[in-house]
Amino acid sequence: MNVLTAKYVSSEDTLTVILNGEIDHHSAQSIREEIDRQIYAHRAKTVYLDLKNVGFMDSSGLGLILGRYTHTKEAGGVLKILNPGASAQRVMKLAGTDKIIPIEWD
């Protein structure tokens, strides 16, 4: 089983989290309630998930995500994503995520 980790880097209204690991159903259980404290302590505007050290994300991911975009828009902030592999974009694009939540590269 890899471990997921975050990381957290604020500055101003933005917070992004760093994702480290594969999201699968137990790591993505773990680690929900941590970014919603993060996001709602910084209160962001922005909120990016950097998927970018993301080597595998299943279903478990996206609900993760998703999670993560009705906690930041109820908030009155916005979600993006970053940097998403090969496996994350699969799985966004087929549940047709990747039209709500805008997909950015840096």
Contents of the next structure:
Amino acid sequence: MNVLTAKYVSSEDTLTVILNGEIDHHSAQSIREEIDRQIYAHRAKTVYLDLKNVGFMDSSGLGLILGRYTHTKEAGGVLKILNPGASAQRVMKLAGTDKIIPIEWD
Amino acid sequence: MKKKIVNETEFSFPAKSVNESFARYAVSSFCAQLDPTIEELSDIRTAVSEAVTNAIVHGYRDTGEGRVYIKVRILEERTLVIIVKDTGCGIADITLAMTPLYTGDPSGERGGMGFSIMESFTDDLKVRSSVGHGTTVTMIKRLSKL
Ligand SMILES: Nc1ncnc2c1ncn2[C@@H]1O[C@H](COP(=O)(O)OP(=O)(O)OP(=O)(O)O)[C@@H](O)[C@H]1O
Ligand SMILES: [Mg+2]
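And the form predicted in complex with its partner chain, for comparison with the form predicted alone?
Every component of the complex follows; first up is the chain already shown.
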């Protein structure tokens, strides 16, 4: 029912994680280790979390983003958010994560 | 004057994380009879998701044990009352717990924004809790006029 999947696209110095589904505590829990493995395997300069296919996100999504922000930094890169939908934008704005984690659109 | 109850539902489920999406969609489906806007439905889903997740993660410490109880009331004048209850560990200091960015979870995977989201996505939020007995979160959402 509520599955969250990730696709990974990498180039020379970027890793793009394209998330697909709804982000809540249940789905975030099942995917964060997989994402971290990719972050540490690629050690890209920039890691993009692409949210264009994420229709719903609550505070557990914020937690997923903040956790990956920390791990990306540890792996020597920066995390950026790509294409957040209305739901994601609202919670990020409320939490003020948009001040530390840049948002971009493509 | 107290508003009359127009309709109501209640249900409960085991405190398993897989039920978080079921809970938010069950509540939003029930509220759909009032023809809310897409934004209002999204507010309801997010607020319910926060309360239910807190019950599962904090109330029952993510053990999968225990039950989460939900009651939804539709009152006159397009007013919704959503009650999410657990009989878990309870909250010792509610004011601290409701402080934006406060989290009792040391994992680095929580931003401490759940209560702030419930507060900003609904019109009223009340939390009652008793250590060792559980927590009840009551949210009121007034839908815009048709
Ligand atoms: N039902 C509950 N039972 C016991 N403790 C709770 C309950 N709900 C909230 N708390 C306590 O209140 C704190 C703050 O809750 P809040 O939802 O604001 O943040 P969080 O759950 O820690 O993080 P986030 O919601 O951003 O993932 C929690 O960390 C927890 O200590
Ligand atoms: Mg929470």
